[in-house]
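Below sits a lone chain in structure tokens, taken as the form predicted on its own.
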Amino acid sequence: MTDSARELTELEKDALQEIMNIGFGRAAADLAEIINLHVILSVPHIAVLQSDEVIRYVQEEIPDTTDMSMITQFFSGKFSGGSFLVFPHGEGRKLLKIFDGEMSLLGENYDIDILEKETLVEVGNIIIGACVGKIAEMLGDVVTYAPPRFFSQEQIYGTLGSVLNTSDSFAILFKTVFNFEQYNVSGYLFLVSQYSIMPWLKQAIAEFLGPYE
């Protein structure tokens, strides 16, 4: 494949960004219904990077990488890849407020660290499912999901490295920043797809643009 064929054209990037904007908007509406939370998702950024550039990109995009946690979930279909939901330090503990009612029922009989981890996994599963599902739907695909997994700070880069080292030499990366407004909680969602989906992705974008041409 030629270098020019590797890249998305500006028109394709603009179309994909619009697809993601619409998809994330619908996902935010679903999230508001499912967990009664108003979620703000930023305009997504799309890039085609060499796999070994992805970790550096993640490091540069997150201001404080001293104590993060990450939820990963892989999805498969024509649109396939991995989702990496990164919460900076302290954001997970804030999310526990969502479950104040349930926590009061537990009394003192819970481990706060385990509860935080379970909360991040549950919230991550909902966010990733909503966002990836809507994007896939708009591209004419249906995806299935592997179970979400939690990774602590010391596991994050090793996990990303092992995933990216087994993928194509290029990765298509999508990034958005999400914010739970009423809890002042924010995080970063990265979707990384192997380069092998590029022919299908280009075709799906062309079909999306068809009615507008």
The other form holds:
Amino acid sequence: MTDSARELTELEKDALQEIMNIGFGRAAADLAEIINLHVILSVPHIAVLQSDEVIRYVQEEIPDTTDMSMITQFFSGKFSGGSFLVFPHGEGRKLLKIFDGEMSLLGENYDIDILEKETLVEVGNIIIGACVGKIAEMLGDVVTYAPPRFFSQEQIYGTLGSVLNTSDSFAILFKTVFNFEQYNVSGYLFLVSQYSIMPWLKQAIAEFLGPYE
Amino acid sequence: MARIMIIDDSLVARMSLKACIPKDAGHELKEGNDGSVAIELYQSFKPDVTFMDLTMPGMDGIAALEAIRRLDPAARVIILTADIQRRTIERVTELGACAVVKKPPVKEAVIAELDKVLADGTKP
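Structure of the form predicted in complex with its partner chain, given the form predicted on its own:
Entire complex below, previous chain first.
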């Protein structure tokens, strides 16, 4: 692969950022309809980094994972990679209302930690599915998903490390910060894709830009 | 012919919107990349219509819409956004946006809203 094929140009980055923006916007609209969740998304950030730089980047964004939980879900297609949704630990209890408006389950013999974890996994699954699916759709692809997995606290960097060490030496990082307005819950969504998708990605971006040039 | 202001942090988004505006109509276009630029440009350029993105770093489109409508309660602002949640659309409509067009812009939708807004002498 030539040097120019290894990098995204500024225009390609800008286009990808706009594609993410549109994809997340559509996903947010779907989420609002499906689970009555109004989502505020930040301007997405995109970078092409070496694997170890991705971990450093995430560490700078979230220096302390003591109180964080993470849901990961891998996806495959022409657009393939992993998604990492990081929430402050304990936010699952607030989000439980999405599925159990009266919080009636709390009065029964359910373990609250398990309920919280299951809620985060389910919310994570819905958000990741909506966001990744819409971005893939914008890029003319369809992806399939592995089941979501839950990691807490000190497991977070170990998991990220093992994922990134087994992927290509470079990774394309997508990040957005989201906020569920009515639940006062914020978190991060990172998508990490392998360097090997770059030729397809460049072609898909060119096709997106085609009608406007 | 109209003066049209385009505010979006994304060069690609500005480019795609410009591609939807008929070139032979003689419109005068100016563009900016965030809400604070929008406010400055609004006062110097005095656009007939503004296309405004919502999600921007720095001052976002909601704050810019509010500020512009405070400066000029008759300002005509079309929101061009990826955030098509019902509550977002309700919010910008309450703040006086003339229309909401979803991204990516489609020529027919842009021209239809532009024609409607420009034909309507009475502002929102």
